[in-house]
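Listed next as structure tokens is one chain, alone, in the form predicted alone.
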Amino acid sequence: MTSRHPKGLPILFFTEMWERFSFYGMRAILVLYLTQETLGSNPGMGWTNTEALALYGWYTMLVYVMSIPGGIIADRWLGQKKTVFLGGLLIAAGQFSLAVNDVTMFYAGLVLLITGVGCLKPNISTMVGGLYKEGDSRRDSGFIIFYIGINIGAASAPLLVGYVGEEIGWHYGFGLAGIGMILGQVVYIWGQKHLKEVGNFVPVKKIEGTKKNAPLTKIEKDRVIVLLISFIIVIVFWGAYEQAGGLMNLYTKEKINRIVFGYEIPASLFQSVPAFFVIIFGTIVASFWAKRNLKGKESSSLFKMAIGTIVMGTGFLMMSGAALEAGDSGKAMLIWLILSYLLQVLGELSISPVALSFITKLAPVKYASIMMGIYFAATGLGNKLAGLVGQLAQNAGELEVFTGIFIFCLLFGALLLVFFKKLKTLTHGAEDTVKNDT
């Protein structure tokens, strides 16, 4: 990684890991501890479902929505490597609150993980871009690379997290995941020796030769348009797949035999696994778009995103099954939930990472963590829409919305595909220098 790659890949892939730690740590069990008994030894908040999600879906949204003030206040003032400092800081700040057994903190804590999150999120990523020069064709395994470790985090936090959370303590739970801050916090101050050229704030009038105030040419207006229904898929991509955290999450818990060799599986561990198979089928997935590409086959990111869209959305027919499987009062076998997790994955690894990197190639320069800041609130309207989802199911039942977001994923990844020459030419060729954007 470090030999081909910018020494600095390696300092924000390991601060990214400990965020994703962090952030996936907590997601874990925040449903699970809201709508625990406040009896008991282990006691939550006693919250409903449809409470719980909509806390959730408030909060996913709000996390990532904060990506726009947190990418102006990059550009405007602080520049990217210290906004991605003060949201470390204050992503710690929001870990701890939530550790304290108190109501108030754990509100608090709740603003502070917002603010925090969105102060970090968009400016790693832009930083990232920021390591190569236009046209590198390293850019595109540069960001495979950096979405592992996002994977990584994501992976062990509901394993080490989730188990503390729900078998030895809640707050205790989010204590660990604010310890996982903390190590990025370390790991991003000590590789500062590798960063010096990116992320810096750069308070000129010129960028690049181009006035920061000039208009933006046709080409750049048509890229921007086309990045913007690229942020449409995005919402619907988490609005469905963000049910992992939620709805999926519940549902586990209630509906899925989780019983292995006589041990019944906590049921926030399964957050792990659409981590996994990340890692697992990364390559594999990526080794497919780049032999397609070699064979001259359609493999842009717009194609990409459009078949991922239908895949992912194929995970949910498998929870129909489970659906029909269980019944009103039964329970589901754990296979149905273990192949969605699957299809969803390999829906994933064909929208997520090569969104990040085809921003990075269509958005004007001035505008570059803006536009990344806006990509990932349109992440976090996903994330309130699968709020949305999860709360409609809790009236007209899993089996009825598990099966209407099948069809519609197919149908928008259908349509995407009868309009997707047109909005590939509005790219002006972004993508012709830098091949197998996976």
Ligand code: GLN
Contents of the next structure:
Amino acid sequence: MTSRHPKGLPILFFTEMWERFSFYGMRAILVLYLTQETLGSNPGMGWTNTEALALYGWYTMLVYVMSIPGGIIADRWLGQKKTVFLGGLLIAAGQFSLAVNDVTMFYAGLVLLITGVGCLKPNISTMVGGLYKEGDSRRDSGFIIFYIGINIGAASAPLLVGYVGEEIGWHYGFGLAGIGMILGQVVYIWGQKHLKEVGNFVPVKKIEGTKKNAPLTKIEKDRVIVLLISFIIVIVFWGAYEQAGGLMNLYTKEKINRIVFGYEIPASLFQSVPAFFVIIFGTIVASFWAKRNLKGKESSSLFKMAIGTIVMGTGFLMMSGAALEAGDSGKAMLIWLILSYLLQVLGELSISPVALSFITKLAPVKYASIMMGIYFAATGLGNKLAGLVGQLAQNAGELEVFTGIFIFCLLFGALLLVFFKKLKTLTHGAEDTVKNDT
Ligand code: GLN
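Right, the form predicted alone is done; let's see the coordinates for the form predicted in complex with glutamine (GLN).
Entire complex below, previous chain first.
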């Protein structure tokens, strides 16, 4: 973790930090704005909870599903670097549209945001991978650092944009999210000198060893297959993890005793807790896996993902503990929630940055961006699944749903542990490092 990283990494780190600030800031106030009454000092849209949550579900799915066209644009026409820039412009335009108090501008803003994130998010991640040559052992730690940047944006945005949106005015909140994206663009433009080698458009005929439209080799095909299979893990993982914004959020509000030293902490504040845990534990989890690797013990990406799913699932066992304590009408201790988020994040750190790195190792060059696009689309489906599971809990009961998620993750992770060695052979040594910390 200590060796020097390419100069392009801090540029991508800060660009993505601001983009996530913009994304999570807007996301934090979206449902609140939609459900706020149309009269009063800070009027909203006056929607019902159900209507607002439905739009929220579609929005959080579509922002990520649009990564597929975003990836195609980069692979076919623009290259990742220009597509990221275009995405940043669209996102800023989207946030500023939301800053205008007008219904048409509101919907136009959402469309701009969905297309903008689709262009930026997968391609900036692929560019991080492009900073490292094949076999470079710094790649995984580079992605951990990048992931910490994401979460600095994600931790601070709900606090700042949330405050401005709720206390001063919703449209000022959206405007602040837009300013965040502009700052990201400024960093990106300023840092172009450190990104000369990465994210440029590569015409298919120029890719080493490939003829124009040449079919994939057997090794490439195997690697694509293992990537697609790993995307199933991704759907399961985010389907459970993304309860945070919905079911866990509501549960915190209604059934967790949030009084600390006589002061009741607002439920929305807990939305920043997982991101803070990522910042605190990011390098610790990464060095745990790196040390295991040095000792020659199993630490391939697929193995980490299996363990990550189980650890994250255990977080839901803590919520079962809370549900048992609270019963129908009581309240549960705060520690259950904190432990739950801690375990979920320890799992996340063994999956999410690991998957980003894994994709950049395995994807054939000509499909590099589209594979990243499909990955994010899978996370989008996970988001939608999370919404459906949250709805289920309204009828089935929280204890049943929390325990069900735990058992499912445990069994799914165990199944992966049984099969991961077989899947690993399909990677054809893509994870072998050829040089150490240069
Ligand atoms: N929380 C991470 C981010 O915002 C991962 C999101 C995802 O993969 N859907 O980048």
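Computed from a predicted model, the values in this text were never measured in an experiment. Here, rigid core means the biggest group of C-alpha atoms that superpose within 1.5 Å across both forms. Positions refer to the first chain, counted from 1.
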Compare the position of the CA of residue 171 between these two forms after a rigid core fit and state whether the shift reaches 2 Å. yes
Honestly, after the rigid core fit, is residue 45 moving at least 2 Å at Cα between these two forms? yes
For residue 100, does the CA position differ by 2 Å or more between these two forms when the superposition is done on the rigid core? yes
